[in-house]
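Just one chain is shown here, as structure tokens, and it is the form predicted on its own.
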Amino acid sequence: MQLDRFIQLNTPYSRQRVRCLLAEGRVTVAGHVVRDGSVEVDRFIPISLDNQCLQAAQAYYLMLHKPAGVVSATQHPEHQTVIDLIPEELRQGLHLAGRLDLKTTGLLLLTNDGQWSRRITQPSSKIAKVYRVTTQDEVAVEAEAVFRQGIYFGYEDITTQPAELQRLDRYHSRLTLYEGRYHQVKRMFGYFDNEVTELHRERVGELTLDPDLLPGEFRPLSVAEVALF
């Protein structure tokens, strides 16, 4: 939105005079003085008129690690959500960036900031997503290099994008996706016939989940890990 019309909407004043105001120099935007009306602005960003302020929000950028059982929605008539876990006073505005299964733990990232989460989950942005694998039989051999091929989803008629599959044994793997399938993993060994047991994302691009976190437990990501995507 423009600054000028962001202040006429929260002003009784006219918009000629809003951009008398402007010129006047008597609107700041994150502490300086701003004159040009066609400033765009979003609600991230303090705005005052007459040192009384206008808009004052802030930003929040949550890690969470979501235990099993959770469904990664906003709200659920059955089952407890994510945004249950977080304090009241953080939720307004709170929506998830990316999710999990109901079954699976992890990293899972929730935030009010809507570009943020988009450059996170927008399929051009091919942000590699982490997970640890448990399987009931072991991993196939092969599996690697079907994995590294694409596997095809006659469903959707579309081939998954390259994965890399690391086996750490016999029943366990890592596996790092591309994209984010409607239960992408689970179907990419059940072409091998082998279930998939358990399921823990482990990181997103550079993040990683903190191992102080226990299930069900958030904190705030620092400034470093927010300006990773």
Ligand code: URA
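Numbering follows the first chain given and starts at 1. Superpose the two forms; the largest set of C-alphas matching within 1.5 Å is the rigid core. Everything quoted here is computed from the prediction, not taken from an experiment. Compared with the form predicted together with the named molecule:
- Fitting the two forms on the rigid core leaves the C-alpha of Leu209 displaced by under 2 angstroms between the two forms.
- In the core-superposed comparison between the two forms, Ser48 has its Cα shifted by at least 2 Å.
- Residue displacement note: Val18 has its CA displaced by at least 2 Å between the two forms (rigid core superposed).
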Contents of the next structure:
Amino acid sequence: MQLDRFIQLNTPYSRQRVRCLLAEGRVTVAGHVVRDGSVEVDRFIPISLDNQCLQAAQAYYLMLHKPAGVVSATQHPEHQTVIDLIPEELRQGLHLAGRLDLKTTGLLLLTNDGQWSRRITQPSSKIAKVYRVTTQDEVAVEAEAVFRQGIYFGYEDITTQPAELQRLDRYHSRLTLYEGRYHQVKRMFGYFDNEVTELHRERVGELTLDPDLLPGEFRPLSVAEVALF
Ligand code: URA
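Now the other one: the form predicted together with the named molecule, given that the block above is the form predicted on its own.
Entire complex below, previous chain first.
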């Protein structure tokens, strides 16, 4: 990407203002003042404006145990966000590789590497997301077959991809989805008029939530874990 475009995307400034900032020598790339906005900049080459970091030199890959009551967003007018749980020095460019609802707990992945997060979130990747579901009422006997066949969602005019339901006991089950529609788990159980009272994501692909992480805690992924996607 060109430097001027990068600055425009990562600041509130107009194209013209970005040109001025560059001409005034306020932008550095890898520690050097760069005035030419047409230079190509790679991911993870450090870029600063007025000594404020716009792009970090390093890629960060984190797993967070999302607690209930925290929003899966970078900003929110009312609620604490998952980004607020991460120290400031790691926040630059950090974004979510997938989302969980406000009350949902469990595995959430964060990174500043857009290519990596796209591999996880793009619908064609069909990565398994495994949820532990607690319901108000008993799980219907036919739910397994219905979820495997797919449920028609009128709003999007789609039928859900085959999903795997494992009944753990009368009120608990494990559901594996290969897509991520809005409120998908709740809507699938809603088909049976059964309210989801607790929802917890245990796994994304082959990556399982670290049992040592308490709600609200995070840790960096290992090199092997990053390579899973
Ligand atoms: N499905 C839901 O309904 N909620 C989530 O948070 C994730 C999947």
